[in-house]
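Take a look at this one chain, the form predicted on its own, written out in structure tokens.
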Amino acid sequence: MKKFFLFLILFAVSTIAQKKIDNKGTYLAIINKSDTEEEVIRKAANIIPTPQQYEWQKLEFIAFLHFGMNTFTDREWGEGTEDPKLFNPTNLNAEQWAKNLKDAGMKLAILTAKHHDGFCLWPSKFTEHSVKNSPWENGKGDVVREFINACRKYGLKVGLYLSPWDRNNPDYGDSPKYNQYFLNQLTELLTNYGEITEVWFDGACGEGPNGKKQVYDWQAYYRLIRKLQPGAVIFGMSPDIRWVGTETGYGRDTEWSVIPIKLDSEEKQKITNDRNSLDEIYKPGDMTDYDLGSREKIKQSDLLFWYPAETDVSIRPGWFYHPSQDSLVKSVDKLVDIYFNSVGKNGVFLLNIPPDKSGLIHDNDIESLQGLKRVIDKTFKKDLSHSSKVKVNDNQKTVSKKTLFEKDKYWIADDSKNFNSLEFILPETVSFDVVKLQEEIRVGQRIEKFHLEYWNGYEWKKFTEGTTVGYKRLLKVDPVKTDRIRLTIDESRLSPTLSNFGIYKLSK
């Protein structure tokens, strides 16, 4: 296997190569049977996120709010036969939701506008199974609007979940009829409430009253979303954002955003340089394997595209609020660990916080959220390597680290094997137990393997290692005390890049 070594800074006779973002990569690439392994790797290394995917990745930490009929029946999945009069929050306050999510450091919130029971949190014109037939606000209320208004007030971006599975609708299972109903509801949500950043679908599907399983028209759904909300990303059953594969919040140790898929000959004919051409051929499938994007996987594929992971988990055992789970809210330590294994493993952390029957987020949930925010803020407040000097390989010239990570610029390694390490020389001895690495994903994801060492006064000692980096990699390590750290990129797809490096002390 061909290896390329390090990283970032090009020293050509003591000079540093610094590049501005040029976005010259591609959003997708066809893999031909005649392609050599080197050609496949080159294509993979130059796949980049769309602008919408990149902006979404930068959100890092986002919220889910499961709220609806199940909140009042104390269930996770409703039957669809529930009386709308059961929905009656006594003190619904969406601003309380938004303020606490914002205070926790979240950047976007997603509301379950309709879950599998088919009950709609907005007064849909296309069903009677909605808030318009509930006693809440005398049938004049609109939870979706209150939620979105609150998000706007507190500076949160907005996402909406609309369940394709609908256990209330009599046309479910009559695929053409139900697909039109679903498109009608999507249109309501995507035209009446302003900008939507994320549209969230899961793949739940069952038989309708006619005994037939519903066939979702995903392509029609995509077309409508692209038309009505061209800036939105679609989660789950689309080629924009993929489910990480578990509901634990933990990402893979090796989390590639460049993902391969197989195509038949007809599908290949439909692919063009336009990223949206992928919408027309994409078939939602299983993306839960531990290995999704290795060299072995990509060389066996027909198409490569940027498909990042969203890692979801609930702050409670269930997704909807249950009084019996008030004492089972995840601890601060657990949430911190999930943060390091989601945001810190090239993913976006989607944490569910379900409002209770009164329409408020419970105090126990808020306490854990606030604790997580305190730890994250204190930990990453000070980069202990901020004032360091940097030496590439054994070159005796150094450069200030501050100049390496200027905004909208990145440093890229020569593709020579002679350039393989970066040494950070600190002005004083420090103790740290957290390391942060970030690639410049706007030119691709490339790092395959790296390791870190510290100088103990006599020799270099390895203290951690890893595989992929992607948008962000966070590593918790045993405490290290040193004034010199060396990062080595052992394997990479073409010349690796880096946009950030930092060391920190975990605060509790």
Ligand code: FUL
Given for the second form:
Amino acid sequence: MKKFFLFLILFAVSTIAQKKIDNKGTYLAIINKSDTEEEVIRKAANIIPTPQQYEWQKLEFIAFLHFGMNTFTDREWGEGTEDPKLFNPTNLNAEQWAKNLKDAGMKLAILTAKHHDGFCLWPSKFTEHSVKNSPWENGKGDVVREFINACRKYGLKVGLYLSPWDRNNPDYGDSPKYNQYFLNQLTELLTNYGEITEVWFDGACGEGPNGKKQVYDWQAYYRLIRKLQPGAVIFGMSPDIRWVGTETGYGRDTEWSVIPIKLDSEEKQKITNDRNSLDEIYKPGDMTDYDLGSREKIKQSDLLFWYPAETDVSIRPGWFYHPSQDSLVKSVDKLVDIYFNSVGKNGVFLLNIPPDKSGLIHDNDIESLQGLKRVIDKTFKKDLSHSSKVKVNDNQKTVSKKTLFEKDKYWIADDSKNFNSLEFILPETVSFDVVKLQEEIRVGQRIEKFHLEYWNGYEWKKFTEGTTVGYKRLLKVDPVKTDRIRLTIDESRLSPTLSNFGIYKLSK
Ligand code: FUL
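So that was the form predicted on its own. Now I'd like the form predicted in complex with ligand FUL, please.
After this comes the whole thing, all chains and molecules, with the earlier chain placed first.
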């Protein structure tokens, strides 16, 4: 009998810690004035990504291609009055783009189908300002099609950038008319080219105080995209994916994917527990604040939802190709640092590689991309804690790390109020300088503060600490030599989870 109870206790210890994914969370939560702080935190801890957001987050590293009229005029923002005849790549080869992006480990590529100058890279029926009036392929070409065919061939998902600000269209500023034009263009792009994974809306508008005042019908845009491409996520001016807030490639040290917003009384009437209702009220707002999702912020809000960060930067100083910047392509070391600060700070890394006037990605850019890939592959090839055993909260029973983080399984603490630690016991002493932590975001984002220690043979020594983890947190640390590492979660919203842990040696 005693043995039976012992078995039961051991069984409980080994099963409590590990769970299979269940979808108990919600996509959004309304905060009521009467909610206690505890209630607000409980709501925040249970917000989860939609399936589309989760799939997108897993892409980690994606590409941007700024290509268009500006490539030929050597500008960043065109006027909209440029002659379509200027667009004439001599050697355009979208397969060269796709192959190099794929080889660099990118999973999706986004092309500027139309930038602010209004010039369309596809032969739109709704304007003359497009490739159809250029000498390229005698006006019979379609860059969007060539790009998408090449991406499909190399197994890359596809995204399209369509600038709402349009300096060429005469109806811009006549709001209903231009909105219809924009919807027509979206319809062309989202029906004629198969599956589109990301639609990219930029917030720029340089019209100035006396310029044309176009009121965008965001709700109509979202409705059309949901209808034509229900699997797609919308970047930027939408409630799906937010801009990280800078164009440097560096995310915040504390990067929450659960974001609060304020609502006016009309919006409060319209919002329900259904995430689709968010589309009906969402107004693009400023997401550049240093603190977006702290306890203080969420306590003062009306609504919480999953709103992850995309971290964009160009491999060159400009977004478009300029021959004068050939020597200014970011180095491998810089790109590696950006990788750690984007993918490694709970963001998706969107790196821009602009094709040149001939229609090819320049050799200097390819060299840096290949260098980045080499470092990432070499560094993350071998997790030095792979064969470790894990001790949870000083429990004498250990589990193998492999079993704890097996596919679709994760560790969840019993109670957020207890001391929560995971000790990784390695079969031998190793030396490392990179740590990887991942939360199981399909349960929510919960960790608010953590620290890491190593055993030096006598005592525990702290070697790093942090705040949020989210989908992925990568930490570069001074080299550590040990056979025991302890992760302690000091603060969390409800019970924290962990879906992966790894230690590596940065290898160039
Ligand atoms: C900005 C634009 O104005 C730039 O030209 C570029 O497209 C960048 C990605 O977004 O807002």
